[in-house]
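The chain that follows stands alone, in the form predicted alone, written as structure tokens.
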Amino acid sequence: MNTETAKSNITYHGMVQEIITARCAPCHIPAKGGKKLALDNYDAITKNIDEIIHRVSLPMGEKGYMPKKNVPLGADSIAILKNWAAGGFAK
């Protein structure tokens, strides 16, 4: 499968939506309030998307490291939330 064909393949509800509730709750899922960005809908993502896949990409241990106190996501959790945002947040 080529770089394009994966990007158009990648959708939010398909795939993007359950990479962050699997890998950023409890913390931002459900929405608590307070420090913690809330992560549990379309439009939050897409509005955060930058930051959130600069945290997710940073070593495991270094300031503002995500997912906090747990294993990183892997290189193709990484690479879906990339081509995600590259190809145009698709639902």
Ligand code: HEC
Contents of the next structure:
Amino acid sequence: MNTETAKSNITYHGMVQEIITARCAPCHIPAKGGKKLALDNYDAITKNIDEIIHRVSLPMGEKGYMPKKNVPLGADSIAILKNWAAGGFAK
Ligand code: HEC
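What would the structure be for the form predicted in complex with this ligand, rather than the form predicted alone?
What follows is the entire complex, opening with the chain shown before.
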């Protein structure tokens, strides 16, 4: 896939929200009982994107690794988060 096309095609509502909701619930999704940093909205995710990318890139079991106690995000999902950030956080 062409990287530039990939970047411009990634939107919060199209892809990012789905990944976060699927993989970071219930802990970070208040509607599902989450009590940690709420990652259920665009502003919270853009504001914390560096920390999010850092943590999902850590090896499982390392301190700070996310999603805690769950299997790691696939390389494709991590690439989506990185390209979305690099592409300017399209909504
Ligand atoms: C099973 C519950 C659980 C899941 C699933 C989970 N987290 Fe967390 N998360 C935690 C806990 C507990 C902490 C606080 C302790 C720590 O920092 O390790 C935390 C902390 C964080 C923090 C630091 C801010 C804070 O709230 O303290 C970020 C950023 C984060 N998680 C991102 C994510 C992302 C992104 C995902 C999904 C890919 C995710 N987490 C999935 C439980 C979870």
